[in-house]
Amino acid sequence: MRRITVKELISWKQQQLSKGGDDQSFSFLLDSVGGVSSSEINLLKTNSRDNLYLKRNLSFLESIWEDHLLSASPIQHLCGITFWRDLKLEVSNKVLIPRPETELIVDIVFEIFGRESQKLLFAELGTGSGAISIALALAYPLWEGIATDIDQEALRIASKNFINTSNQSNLNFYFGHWWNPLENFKGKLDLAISNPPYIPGDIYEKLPKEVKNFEPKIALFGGEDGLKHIREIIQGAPLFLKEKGWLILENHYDQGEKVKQLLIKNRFTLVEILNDFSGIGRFTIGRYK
């Protein structure tokens, strides 16, 4: 542990931010690698001579920050972790950094099934870091979950994240494209969830370089209209969902109505577009018949 006064740390932080970057990213670096949170610093500001204890020295933290500024690599990738809901997750350039708005998928599940629920079977298609599946497996110990991904490295990360956050065994990981790994579960799923690639071609080309250059294209690009993978998931869902099983999808900000019509066309009922934190129709849900 490296001891430093609050005054020294604040001064050093200001020096680093003068090089560029934003306060939120720098606070993330201090918290995730340095082991000192913004709330801890703020609590001690009244007595700037109080000591803080860093997990890593200032030169190491500075090297990460300068790498972030020079390369535009996401600070989460350089730190190797991200925080999502109440989870601390390993991430790399092989998985999409889970976004805050995606946290609402878990809340949508709570709304549909309640906080207390009997045993059921759910699947997440394209799990990435495992965030959604892990959150559900922890919230519902009686449920059995299946998380799939087309990238073996993503599955390794997701599996490791589950082991690191839980001593439960109610989540399994399967390799393959969308429904393909679930042939043995036809007609058995109570719930399927996916945050698939949905960004249209023209918008993908204009993404900020910290996203386009460092996060996996396979997790972002949804074909020219952005709906390629959503169509495939919806069309396959009736084979795998139980009658009255639910499908929850995240989609692009302007795709909700189109996704809704695709669900209705494939015999889903109670179809609804739900908003994210910004009031945008980010999620489309439906019950199979």
Contents of the next structure:
Amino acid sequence: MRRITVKELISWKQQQLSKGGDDQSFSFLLDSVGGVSSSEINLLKTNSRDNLYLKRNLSFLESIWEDHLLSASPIQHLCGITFWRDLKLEVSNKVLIPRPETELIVDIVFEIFGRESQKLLFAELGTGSGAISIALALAYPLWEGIATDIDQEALRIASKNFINTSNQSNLNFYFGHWWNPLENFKGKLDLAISNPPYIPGDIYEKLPKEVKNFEPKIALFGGEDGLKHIREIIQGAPLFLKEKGWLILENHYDQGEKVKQLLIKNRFTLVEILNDFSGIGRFTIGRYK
Ligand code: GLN
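Now that we've seen the form predicted on its own, could you pull up the form predicted in complex with glutamine (GLN)?
After this comes the whole thing, all chains and molecules, with the earlier chain placed first.
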């Protein structure tokens, strides 16, 4: 532990930020590697001679910050973790850094199924870091979950994240492309969820370099119109969902209506587009018949 006064920490932070980067990323570094959160700093601000205790020394934190500024590598990659809902998850360049808006998928599930629910079977297609599946497995200890991914390294990270955040055993990890690993679960799923790659070709090319150069293309690029994977998932869903089973998809900001039509065409009912915090139709849900 390195002792530092609040005043010293604030002035050191300002000095680092004057080199570049944004406050949010710097606060993330201080919190995840330094062990000091912004709320702790704010709380003590009025007594600036109070001490804070950092887990690592300033020069170590400074070297990560400079690496971030120089390489444009996401701060979460350099720190090796991210925070998502109430989870602390390992991330690397093999998985998409789970986004804040995706946190709402878990709330959508709470809305549909309530908090106290009997035994159900869910699958998440393309789990990446495991965020969604882990949150659900923790919230619903009676449910059984299957989390799939096309990347072995992503599955390794996801299962490690599950072990690190829980002592439950109600989530299993399967390797493969969309529905392929679920052959044994035809007609058995109560719920399927996916945040698939949905960025259209022209937009993918223009993504910020922090995303395009460091996050996996396979987790972002959704073919020329962005809907390649969403289409495949919707078309396969009726074979795997139980009657009245739900499908929840995340989509790009302007894809909601198209995804809705695809669901209707594939005989889904109660199809709805749901907004994220910014009022964007980010999720499309439906029930199979
Ligand atoms: N929302 C993510 C992004 O911005 C994209 C995630 C996805 O394609 N599933 O970059």
